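Just the one chain here, the form predicted on its own, laid out as structure tokens.
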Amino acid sequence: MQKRTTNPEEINFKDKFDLKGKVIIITGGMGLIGRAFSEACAQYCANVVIADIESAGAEDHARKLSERSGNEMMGFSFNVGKRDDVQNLKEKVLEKFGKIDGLVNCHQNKTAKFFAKFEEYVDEDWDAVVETNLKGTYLTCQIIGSYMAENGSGSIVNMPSTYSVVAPNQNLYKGTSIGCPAAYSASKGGVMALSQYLSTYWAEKGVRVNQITPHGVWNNHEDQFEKNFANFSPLQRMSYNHEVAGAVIFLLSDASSYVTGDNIRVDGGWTAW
């Protein structure tokens, strides 16, 4: 319950941002950006349960963080994608910690010809990376979120992507390897309708369901592709996955206790040409 005051005086606005005492679970935990957020969450003390497939190695970095911040976390190996895999999640996070309050969907699939040109895309794949990106956000919203509704509070996080809000600039690409599949963009894009839905739709249950939405997350890409990418973004500059993680601590915190529905977008200006 928030205090009812019009006295800024009254309140202690650091406190807001602390997540003692919150249990957090991260799936794609140990991503490039799902690393980022865990140790934020760390940093502010909340309890986090890092999930991603079992050759991540989710267990081992889970004990390295909880010897590192005095605080209890958990690893989990899983299959997003699998409804008992994320039943299972649920069940052994509360017999753990007793309490879910806050999920962030940091999962994503890259399969092996994820980059191939859309005229010869195969099912297999594109199965693949919506499976993992929309199918696996819906189950952990459905399975995880249900709980969070049943107990009256929560905070979800979803990650779409630049290209749920604009189309790819192909240009980007020229003179790389890599691109930006349909597959990707459809999932992504599915992520962002189904985060709106249920921000409305479980708002008087007191669970909040925003997104970030992260752009050009550097991670060694080729030389050529970060000068294309300098071109076309108004910092002029590639993002760092720890740019990012300010985000998702405001989200998960009551100092967003008043934001749902939102899409906080770290993108370096790059969707406001």
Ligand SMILES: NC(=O)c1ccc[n+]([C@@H]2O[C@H](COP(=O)([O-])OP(=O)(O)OC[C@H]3O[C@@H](n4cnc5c(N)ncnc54)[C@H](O)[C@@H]3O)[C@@H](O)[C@H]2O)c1
The other form holds:
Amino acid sequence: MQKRTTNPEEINFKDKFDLKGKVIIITGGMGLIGRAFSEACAQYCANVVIADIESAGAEDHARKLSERSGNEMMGFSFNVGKRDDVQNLKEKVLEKFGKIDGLVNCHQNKTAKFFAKFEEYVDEDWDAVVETNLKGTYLTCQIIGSYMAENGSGSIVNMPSTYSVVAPNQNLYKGTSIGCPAAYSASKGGVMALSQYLSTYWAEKGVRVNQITPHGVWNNHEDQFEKNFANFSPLQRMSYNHEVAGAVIFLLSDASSYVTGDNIRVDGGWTAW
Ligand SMILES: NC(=O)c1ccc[n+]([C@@H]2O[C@H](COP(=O)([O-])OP(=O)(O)OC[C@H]3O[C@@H](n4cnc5c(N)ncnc54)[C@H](O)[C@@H]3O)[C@@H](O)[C@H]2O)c1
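The form predicted in complex with the ligand is what I want next, because the block you gave corresponds to the form predicted on its own; please supply it.
Now the complete complex, all chains and molecules, led by this one.
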């Protein structure tokens, strides 16, 4: 319930960003951006649940984060595309913390032949990308979001892509070993549509559904890619994972209490021109 006042002096604006006492699940929490999100949420005093595939070592990372922050964290190994796994995640988090306040869908699947040409894409790769990226987001939203709706509050943050709304500039990839597969764009377009849908569907239940769109987050990319990127980007450089994290703190915290159906583009202006 928000304070009914027109006097800003009655408000502690710093406290609005605090995540103390909030239980936040981050899927893909061991990834490039997921690790920055987990760290940022921990520094803002949340209880973070780092959920990722078995080989990612989420349990070990969560244990170290608990020790470092002095706050209880949890690691969980699962496959976001499998209903039973997501159901199990929800149950285990409720067993440990008794509630869930935030869900950040930060997973993605890069299959072995992820960058294959469209003409040569095989169904198995298409299905694997769509199952993780889109079905995984649907499952967590349905299973964990429904819990939030029943309890009358919650914040969901989904991660689409600039390629949900604009086509890749194919010149970006010239002279590099990477590209942007259609399966990725298509799955992320679905994530954006699903998020928009749920933002009005659950608004009356007190569940806010928003999105963060990062772009060109640096991860030791090859020099040619970095040069190409700088040429096409208004801010003329790639971004860093920690630069995306401010948006997640805002969207998970009470600072964004009147924000739903939004998409914060942390894209250096890529989609502005
Ligand atoms: N990095 C960027 O520049 C960028 C740009 C736009 C959008 N995004 C989106 O942001 C999100 C995070 O990106 P990132 O760069 O950190 O990705 P990443 O590849 O570094 O991390 C993805 C994480 O998802 C996990 N994962 C894969 N399959 C899974 C499964 N079946 N179940 C559970 N976890 C699974 C991986 O183990 C990994 O830890 C993704 O959704 C991505 O599409 C990233």
